[in-house]
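Next comes just one chain, in structure tokens: the form predicted alone.
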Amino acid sequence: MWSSEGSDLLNYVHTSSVARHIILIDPDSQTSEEAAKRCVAAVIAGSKMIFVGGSTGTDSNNVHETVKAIQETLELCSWNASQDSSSDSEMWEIPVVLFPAAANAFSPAADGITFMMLMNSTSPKFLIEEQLKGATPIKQANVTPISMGYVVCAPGGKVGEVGEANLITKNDIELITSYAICAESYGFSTIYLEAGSGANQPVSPELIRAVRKSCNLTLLVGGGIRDGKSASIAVDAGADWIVTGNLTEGFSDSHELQTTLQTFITEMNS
């Protein structure tokens, strides 16, 4: 449940003394009820933001249903905590942010949306066309855009294939540096290095380090990060946020997920 204004959301995204974790919920891979339960477990474990979206199977119907279910559940948790003097109701004030695969994966109920350019795509669809379709509905719904340069790195997975991306390899230090400077010059506030959902290896620390040194953007890293050690390597290289999706979908038991994420987040910042 996020109750603050858009400017506060942007401050929240960009300001922290420690790296933070984002749970990515794919509405095409779980019911809205399952998504809400997993988000509760993640928030208790220490996740600080919820992304909804990701796959090409998402659309406005399952995205909106999932966003509403998560927000209603977090609001109920917050209310319950407010009735107990030993509980912290503010811990439930977590933004629910859209992470869309396309313009049709939208919910006007979301707190924010990653307004992305897939910078190394060869298709105008992912450079500007989907953004044009989504811009007006986003503004009309007063959903806060988080401007983002999105760069897909090898192995890339489905997102690299669908996004028609020229994948960045671990040796492309000068190229990733140019992308980071370009994103900053465009005025983007964030940059996301993505290895692809379910990737067999995460983004290399050399690429993360190169981006960190070349720009002052908030840096998100995701794909192929399956444990706290991998996350810690990314954080040490300069990541501000670590995004995981597949990691959470493997758990049907909420308590087991909570315990796993608590360990993950502790190791991430160790």
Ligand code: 1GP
The other form holds:
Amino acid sequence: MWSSEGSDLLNYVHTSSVARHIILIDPDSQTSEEAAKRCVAAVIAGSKMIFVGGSTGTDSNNVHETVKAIQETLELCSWNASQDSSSDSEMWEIPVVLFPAAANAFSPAADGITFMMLMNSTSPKFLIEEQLKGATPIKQANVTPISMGYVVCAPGGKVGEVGEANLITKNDIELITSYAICAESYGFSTIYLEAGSGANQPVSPELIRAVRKSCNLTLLVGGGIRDGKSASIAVDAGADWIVTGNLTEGFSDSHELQTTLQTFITEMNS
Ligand code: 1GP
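Please give the corresponding structure for the form predicted in complex with the named molecule, as opposed to the form predicted alone shown earlier.
First the chain shown before, then all remaining chains and molecules of the complex.
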């Protein structure tokens, strides 16, 4: 469980000499117990952040239950490790961060929240309205906001539909450059290029490279990344964080998941 203050979380998100992996947990497609088990396997494999969220079917109940179960399990693993001089209890200090579709997908038990503008949405709901609903509860609960420009690229999947996004195609180099500069000019600290969960094609390396060249934001890439090789292409193009969701949900056996993620993370940075 993450034990440091808000400014440390931002520092952690923005500072690393290597690209890192985020496991995305969708509370709508697994029980909180399954989610916690998968997070344990991911942390042992080397994942460095846990996102909790999904485009549909999330609300404060299932999100909060899931975040609580993950936090309690990480705390227990950390305590167990602290009782054994050959174990590293610090490895369990992994932030649990909300990745919300709307303001109701909130949990005060989270360490942080991606406070995002879906920049290429055509709906004010995703540009500012949900953010207005969420701002006060987030502040009151002392959950650290991680400011984010969120841009949905083709094929876009569910989030493209639900978020009413004008999808970016792989030839939209000037447009993605403008979004990146716009995000930086707004003062956001991160930008996320999203192809949509389960996408048949991840975000193209050309788009990632264009963002990397045009701004100094911490760059997250996700959607349709199923193997270490695809992750490595995104990292070579400039991604700082690789997010995977579906990859994890296919496993009921924790050990198998751990081995798969270990290979994924090694290949991602090779
Ligand atoms: C969705 O980018 C993430 O927001 C993860 O996508 O489920 O395809 O890994 P996948």
